[in-house]
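Next up: a single chain in structure tokens, the form predicted alone.
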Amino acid sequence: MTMVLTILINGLVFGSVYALLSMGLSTQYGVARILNIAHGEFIVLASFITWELVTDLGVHPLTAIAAAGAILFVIGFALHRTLFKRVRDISPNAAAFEGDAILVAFGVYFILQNLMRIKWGSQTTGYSFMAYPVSIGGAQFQARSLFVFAFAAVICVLYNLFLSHTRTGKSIRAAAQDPVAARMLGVKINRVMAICFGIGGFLAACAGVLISMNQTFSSVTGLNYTVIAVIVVVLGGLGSIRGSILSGFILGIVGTAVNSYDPSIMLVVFYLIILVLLIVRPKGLLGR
């Protein structure tokens, strides 16, 4: 009972930080169409900038989600009304555009790393937060994983509701939907797309801040990231944002469990479920 306590926990633990990630990767690619490839190196330009902040100046790792995630906002959405609204408005159709936005996005996950490697090297490096041990049921956790799972829950409902009650939320919903009958009604839907791939960032940052809390990280790791939202999106459905909730919880229980038992066969398993759901509902769990 103590090893199935142990691996349900830790497995919510990794679910809500997998569906933190993967939020952002399906709010650009629902709104936009952009299948963000540079989603990681977001994630880790966060964790290098909360570090940078808590080892040099010593404030609270959550106060850096301020920090990096206005950054990251500002990143996301200056590339997408620069960058990617070019290639929109030069492609003749949308499919063209899917595939030209990837190469681009592929480009900006090369400048990010690059960038990343050349200010902080290649080593891998992390800091100390919480680090003492809480027992629940017999099983020992680390006080900073439970901290993880509590704020990452709490940053998908807010989320959530920011979808659903905002007239902002709404919009994005509506252009996800039809953007083209949300034009017709006044949505400005360059806008929107604009502030979604923001959001992605600012998502894709707060996963940083956490991810920076309870391991360790380096400027090579972000396409790790990229993977696992990849699939997590994929198995919930392209731009369900309950489905990457859902999908990533279940990916946190599986693969915690698969960890205990062979960890280099984690990723292995994950492929094996996309597979056999792209075979049974292409469109993911709660894909439409």
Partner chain sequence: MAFIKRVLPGTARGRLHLGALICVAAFLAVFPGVSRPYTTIFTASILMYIILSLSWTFFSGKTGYISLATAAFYGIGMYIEAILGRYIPLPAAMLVAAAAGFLIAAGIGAITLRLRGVYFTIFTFGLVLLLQNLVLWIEIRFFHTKGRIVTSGDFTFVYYCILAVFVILLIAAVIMRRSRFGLALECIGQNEDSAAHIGVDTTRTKILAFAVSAAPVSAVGAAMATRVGYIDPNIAFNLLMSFMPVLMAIFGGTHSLYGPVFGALVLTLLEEKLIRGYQEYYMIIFGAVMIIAVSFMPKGAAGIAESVFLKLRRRLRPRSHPRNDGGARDE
Second form
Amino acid sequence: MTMVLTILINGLVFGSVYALLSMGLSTQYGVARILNIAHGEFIVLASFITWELVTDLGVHPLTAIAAAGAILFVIGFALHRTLFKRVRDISPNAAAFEGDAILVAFGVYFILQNLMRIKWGSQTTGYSFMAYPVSIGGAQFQARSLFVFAFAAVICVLYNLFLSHTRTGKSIRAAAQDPVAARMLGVKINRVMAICFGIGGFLAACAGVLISMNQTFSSVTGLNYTVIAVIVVVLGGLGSIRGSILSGFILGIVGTAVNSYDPSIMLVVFYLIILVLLIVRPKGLLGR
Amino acid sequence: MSGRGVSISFGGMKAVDGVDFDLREGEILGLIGPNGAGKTTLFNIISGFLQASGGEIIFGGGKISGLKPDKICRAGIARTFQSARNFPGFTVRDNVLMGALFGKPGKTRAQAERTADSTLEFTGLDKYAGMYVSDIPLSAQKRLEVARALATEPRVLMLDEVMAGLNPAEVEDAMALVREIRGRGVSVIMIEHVMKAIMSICDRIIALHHGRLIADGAPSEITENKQVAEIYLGEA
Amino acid sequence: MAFIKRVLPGTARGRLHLGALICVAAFLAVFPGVSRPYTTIFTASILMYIILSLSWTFFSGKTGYISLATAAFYGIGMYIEAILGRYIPLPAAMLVAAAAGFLIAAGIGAITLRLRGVYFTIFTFGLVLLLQNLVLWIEIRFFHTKGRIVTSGDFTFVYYCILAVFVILLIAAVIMRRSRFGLALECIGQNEDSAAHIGVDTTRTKILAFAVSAAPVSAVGAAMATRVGYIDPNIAFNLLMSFMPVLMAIFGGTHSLYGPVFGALVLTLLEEKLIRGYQEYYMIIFGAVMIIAVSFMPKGAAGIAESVFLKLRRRLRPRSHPRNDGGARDE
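Since the one above is the form predicted alone, can you give the form predicted in complex with the partner chain too?
Now the complete complex, all chains and molecules, led by this one.
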């Protein structure tokens, strides 16, 4: 019983982080049609910013969301306005753009990762935060894990409210569903795409800040986040935010269960799930 | 070729709704209807580009609905696209050669080259043979769409607005071409907005509105059909 | 005879290219005899990268489906040599590797090439990491080891094995160019929907092309394994081996055979200069090259070279019409 509870709660913790990891990627792909391979690097950058703020200034890590979020929003927005806009203009059709955009994202990934390696080296980094156990129903958990879960859940809810209740959020959803129709309804599609890319950066920042509280990280861990995020997004349905959240939690619980059996096959199991999915239902759980 | 109860819906909206149609041997069949009536969607279903959610299409004694586009093409049904979808990296001749090479199974290279050259001559494109698609006029690009489809040696040819954007003299030429194609024993089904053309060359016309079949008959019957006049001709 | 006639280039320009090719191959064939061992080894890794980027271009450059699986096929080749190297000679192991690469790629293609391009990219991207994890798990669980020693071979012999793959690949690429299969692939690259509607079985053609493009990569992986001496899943399935060929091909240009060759040559030399001590800077340069190549050089360095060449020729011979010289078809 304790075992099941441990897996369930740890699964929820991981699931919330997975959902958070992938929402940004999903937003960027859903509207701008860019599969941002550099997403994991954005997350790591946010972790490093948090680490600098916590160890140098001694602030609460949560406040780093403001700094890292602003920085990464601007980076994302600017990247779309400059690079991706240019690629979109020269691509002959949508499929060619998706291909070229992935390649450009790779370039960004190379540059960002190695800038971080030059600045922070490649050794593992971390800081101590809420390092005491909490007991729930006889099972022991790290307090920081529960804190991370709570905040990740709050961010997921807030982001969904943003999408459904604000003007910007509504135009994002319109643009994701049908860019041509959205443009006819007066949505400035280029601006919305750039904003989405910025939001992707902001959500990556949130993920990075929370991850840094709970785990160690280094300048080379970014790709692992990207891989998880991509798997979550494909399972949920490319471009579906709710799908990402749902599949994030599913994979979090499955992953934790597999982890308690043999940690080295977690990625293999995830990959098998995707394999089956692509054969049975390629559009994902909640994809259109 | 005949279709029974052909249907498809996009997100709950029925784009083609229970359409029955027949294309007789050696006939030119016109397909008319206002924009958004589901004409091109019906073409897309017949050519295997979209999968129908209901109904079936029979051709030459066998069911073809559900097959992929290349199988349907090889079965003898070729189509053109409304917006020319040619191969920009090939010359005009190579564009047609591709149709000849892949459209009919079991053809040797030399046979395909011969088919391509005779198709170019038949469609009057031989003078553009060595040029790239971007360098030839619009009327020739429209003809190239037809030529590429024709090079697959189909028994049924589906033409999607091949006369749109042409001047009156070019429309006359295109009409003559369609008649000649039928003269070769190919059945034609064509979507067209140029009324004069469709009324004069079609043996029979079917009209779609909101995805439903609303009329089926000879051109003279169609012009007298009240419903068609109201929603289609009345609008124009 | 008719076959040879068809394969041989019909134009003066085509024959010039063929002549140049034979000269390069002849030079590479006598190269180990006249150079220092280090240079031979280095030339072999240039050839390896050229083969990888040509293979990538053969499928992805043509169809626009971006594969990131090169490292997976390369690593499979390495593992096959590590396992079989003790029992059979290298060329035989390379053949086995090529067959394995072909079959695995065909399987992956059958699942993903029915879907939109982005799924294919995602899947191939994950494949490398999957194999890394899966092989590590198998090794630890069933063989109680993390890595394997590879029997090392005489390096001049390995060099010739790689050169053989290179020559076979070039010949195949030239024959393929105007073959039915090559043209079907070309049609798919130019307009996949139109290709399907004139009777090209697009799915089958894509799967076959992807499988064919994997075979030389695995073969070369087997050959290069003898040089490293020791492999483990992290060495064999290194994502960088997926990225590099893409970068080299995009930078060089995917519209001709020269592009990937040029790109591989330049970037391998750059890597050699910067790899020690400046690794981060060299990766940053690679990232920047990728971005610049995609955004500003749609036909790569080869495309730029060609347009400069055409401009020069027009200036020198103002009345000639380069479009109609008949050579354009073979491009």
